[in-house]
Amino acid sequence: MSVDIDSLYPVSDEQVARFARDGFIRLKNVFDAETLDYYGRAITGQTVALNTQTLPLEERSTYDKAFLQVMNLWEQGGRPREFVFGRKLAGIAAALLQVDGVRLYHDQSLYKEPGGGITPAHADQYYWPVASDRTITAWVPLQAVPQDMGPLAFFAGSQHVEFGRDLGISDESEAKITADMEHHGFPIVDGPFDLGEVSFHLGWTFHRAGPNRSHDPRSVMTVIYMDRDMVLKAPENTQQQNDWERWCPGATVGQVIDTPLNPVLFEA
């Protein structure tokens, strides 16, 4: 069998240029049918296995109805970890935030269960204990994702935009941050992944997801990638407190993450 997560995907400066101006990416061909059904397999496994939500949808969160959620997958070892560290994802992201090297924050695997509700607007880096704008998310479907399944949407230039980085994931998140994309005019991109498709996007850039109609999972694995030089901040809410112990435990506010979860996955 022949995969690939190694080899150095070609990135033009028109895409570094349209990153930068629009806060996303969405790249074809990144991996091929092969790839993804050899680590896609261990990947959905795990994230089942180890999933510890019970509740029926009906009696769920508006954030719990979104996905069920695993993260750190790598330190379970295996194929997972193996993707993780794959260079392929991490050179994307290293040349997409335009920095000599990442690291890794942490790895999160998002499978929408078939009738599963939509993932509230939000920006990711409300849960991030870090000082700059350096951070990056991969975002990998194992499978083609249709229109129907909720793919990854989003408001494109919207990464300069402050007002709603103080909110987390919540029915109040979906309100006040679409209606203030819509008053400012920014347009969301929303449209099918092919197999093998994948997107990037900044931790400020704000996004949302659509419910899961289809009759199938939409099985996803992210991997958020911060510059290799990143610092840790003061916490400034309860979640960069808890995100601070739990993946980036002995960080110091001040200096640069370097501990034993966040390992330089990719460096010039």
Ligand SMILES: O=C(O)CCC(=O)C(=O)O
The other form holds:
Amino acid sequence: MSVDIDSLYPVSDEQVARFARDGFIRLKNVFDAETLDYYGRAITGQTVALNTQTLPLEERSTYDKAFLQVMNLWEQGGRPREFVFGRKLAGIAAALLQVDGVRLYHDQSLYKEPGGGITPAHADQYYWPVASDRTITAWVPLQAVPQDMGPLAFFAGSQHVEFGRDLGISDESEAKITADMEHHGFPIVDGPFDLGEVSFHLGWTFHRAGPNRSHDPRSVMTVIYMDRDMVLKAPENTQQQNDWERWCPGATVGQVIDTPLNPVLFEA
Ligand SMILES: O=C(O)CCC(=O)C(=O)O
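Moving from the form predicted alone to the form predicted in complex with the named molecule:
Time for the whole complex; same chain goes first.
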């Protein structure tokens, strides 16, 4: 058995420039099939075991229909922890952010059930009490994602748009952000993911996903990284206050977020 989550994946200057322009990038062949199978089984298994959602799909809110969501799997130890601590993804994150190192904000497993609904348009950083825009999510499908399974889709270049930054993920964010993006001509990049392909997006890039119309679950692991030197800002909404307590307890406003839950995962 040979799995690889630690080797360095070369990121070219052209890819760094494209990421800076578009606010996201999709990279092929980041992981091989064996590695995804080895870690994917453990991550999906833990997700199903730890899931607390018991309502049938038709009785849930739009957000709860989008996916089963289990956060900070790494704290369970084992393969999920190994995967989140892998240097390959973290190295790509640092290269794309153009920073000397990255630390963990949190991870989350996003499991879109067969019949699961849309992921409404939103920007992640609305939820995060962080002082700069140097945040990035690695979105790692644990199987290929054909179009009918609801791949992640990005509004290219939208990381600079201020409209919609005060909207949490909801029916309202879906309606208002998609309309605003269309109005201002930000194209949506929406297409299937090959096995081994991984996307990276900035915290302020607007994104969404379609429903899962297939008969198979869309199992995805995400790792959210921030600049190693990221400073905690005073929360601007209840969600940011909650995130402070949950993902970086003990961090101090105005100082680097350096808590046991935010280990440095890569340094150049
Ligand atoms: O997986 C999805 O459908 C949404 C993912 C997402 O919004 C994120 O990782 O920031």
